[in-house]
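Here you get one chain, nothing else, as structure tokens; it is the form predicted alone.
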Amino acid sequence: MSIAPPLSPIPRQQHHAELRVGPTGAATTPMLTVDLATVRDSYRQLQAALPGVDLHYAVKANPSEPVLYVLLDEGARWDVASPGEIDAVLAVDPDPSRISYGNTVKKAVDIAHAHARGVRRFAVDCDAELDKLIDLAPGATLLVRITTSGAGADWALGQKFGCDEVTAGRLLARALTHGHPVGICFHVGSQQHDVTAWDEPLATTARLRTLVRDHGSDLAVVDLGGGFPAHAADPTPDVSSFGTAIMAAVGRHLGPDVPPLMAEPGRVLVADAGTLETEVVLVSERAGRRWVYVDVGLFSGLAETMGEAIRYRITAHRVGRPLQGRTADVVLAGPTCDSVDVLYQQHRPQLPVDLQAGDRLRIHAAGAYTTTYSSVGFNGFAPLREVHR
């Protein structure tokens, strides 16, 4: 097996390292294991569900080099959020034309770096950012990001990104005046459950397309964003159901002359490939409730449990065999000396009543946004390790 660091890819030849084991011979925890065959299968399923759509992998979901190589082999393109991600991608795929810089908040120096490296597609959602792009990325394709409600998503994106339709129209007109090809992008929220969530932003896109055409041009690309869900604790429609609904909405609002389409899948490509193994540190009764403390928490990879937004599937085992029998709901908490390091209080996962310190939990569909969220050493706990198979 190979181990990658938690925050950024490393050169391919350095991925082999000794796997640490405890006194029983089991690998020490916490540790994320990513099945690369599942990453490949997930990409193929989404590609089949969205025919003709260029899939730009959201590198922030899991930037480990083995994952990038698998997706490159499948023909993936790239959605990046920083110069570090640009450099990591170009170390694997030297063609910068396959990169879209999707972050709408960029330093001027970062725009200049991206443009110097050959990136020619950028997202924007306000006049101040557009000013920087006009100045530092001449001729680049600019995707104006429109806001969405985020309804139906477990991890809604709030008001940090996107602009209203009137603002979007003004930005598109300004970009066209300065000689930029233009597009529209949006994101319906991560871990989206509603297959119709794309309908409203596509209707807005169609109206904005009319404005672009009135300026004698057309949309160079429409970015459908991400949001495609993994198999967490709550049931979700399968990826083919999302594909059917999205492509129908595209045809309804943009057809028959559909502009080039792209999407930014992240979670759906890597989450189900990852299993996070963690050790039970303590089981205790507190104020009439059963608390289970494990050696991974909010600061070591499970930041998406904030607000209990992402609810993972969890199973228990002892010395490699499943724990069966009667279960009860628990409060699940991390190991750090910080009172906010509590994963679930309302969700109340069901775990075996005979669970004890030293047993293991497996947190499923954890291949996305875990190692990348892990702190560099809060309370002295090591960052989450990632192993590929």
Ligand SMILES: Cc1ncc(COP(=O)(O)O)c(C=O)c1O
The other form holds:
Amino acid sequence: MSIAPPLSPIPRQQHHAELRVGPTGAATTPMLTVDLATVRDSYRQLQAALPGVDLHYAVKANPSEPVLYVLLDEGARWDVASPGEIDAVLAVDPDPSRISYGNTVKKAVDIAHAHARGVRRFAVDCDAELDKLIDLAPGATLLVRITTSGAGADWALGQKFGCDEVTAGRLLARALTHGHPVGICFHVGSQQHDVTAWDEPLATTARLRTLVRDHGSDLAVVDLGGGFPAHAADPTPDVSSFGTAIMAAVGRHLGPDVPPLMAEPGRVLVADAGTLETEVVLVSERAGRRWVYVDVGLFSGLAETMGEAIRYRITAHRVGRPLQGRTADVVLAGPTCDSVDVLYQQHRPQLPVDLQAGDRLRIHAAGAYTTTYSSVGFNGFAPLREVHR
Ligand SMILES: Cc1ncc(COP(=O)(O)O)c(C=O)c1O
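Which structure goes with the form predicted in complex with this ligand, now that we have seen the form predicted alone?
The next block holds the full complex; its first chain is the one shown before.
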């Protein structure tokens, strides 16, 4: 009996991937290219829009090392969701006091790991999680996460996180009784279009602050969360408009003695820097519509097209030159043998009518929430690769 040799492993994502070149001389696809100068610029713009606010980069948006180093160089701090992200951050920035553990859903063992590594800021939104933190994170600052409506966001965070005001009051009181410094955090939903979305949670924060003061304390920090949008297909206000509206709301609700402020931006710092190049595999007519199948899909990085929530800007190219001329709408789909691997059916991207297999599409503002969403090898397709320039 012969034993089959082991299958060669599907290559894992390489953050410093060499630019692989295909037989025609063009870089192989799909491939995300992240422009580090744009990351730096996005950080500076947001910091200018939110003066005095400590920016904790939400590492989940793009944890690649070159991105972390650029943001470290700019003075960023960190928002993490797991021990894996804590370790990734500590590998580039050994100071754990700059980390905030923003995930409200944590295993006890993960809280213990974070605390042992020196993390002293954690989010919480219910009594059972607070029990764990009281046990395993002595002395830590506990940020109680309040719910928001998510209105105005393309990627609302729904009912999964946060608590109502009454619960928040109880959690704050319990944490204070156990000797913890406390804060408030919230997230208005990702790819948020409405610059006034911070107003309501800041009003709630002000009421909860009164309760904290009644306990003889004050808020150690107010966390404005993330949500700042990238330049996707639908126009959004620029970052300075968000900054103006948010700082005005902070002054209105928390002034004149404003507590220390932080934010947890993810998307806005890295999305615009990323361009995802993909190859057209097939163009076909079905049921009266033109279907364009490309070599990246829902399972290789574009998970945020679920429900057609994030609508990317897309341009078409043929051997390095833009494809111009007449366009018409298409259904855009990924390459796998899975029927849910359809990116856009309702939102109708306009693509050139002479688009053909072998042409390239560029998916813009794709630097956030793509590489890490990519499956390890669904249908045998390799994970989305990322290069930096
Ligand atoms: C706790 C937390 N903080 C920050 C972020 C970053 O949000 P955004 O990318 O919209 O800025 C997220 C995103 O899911 C999050 O869950």
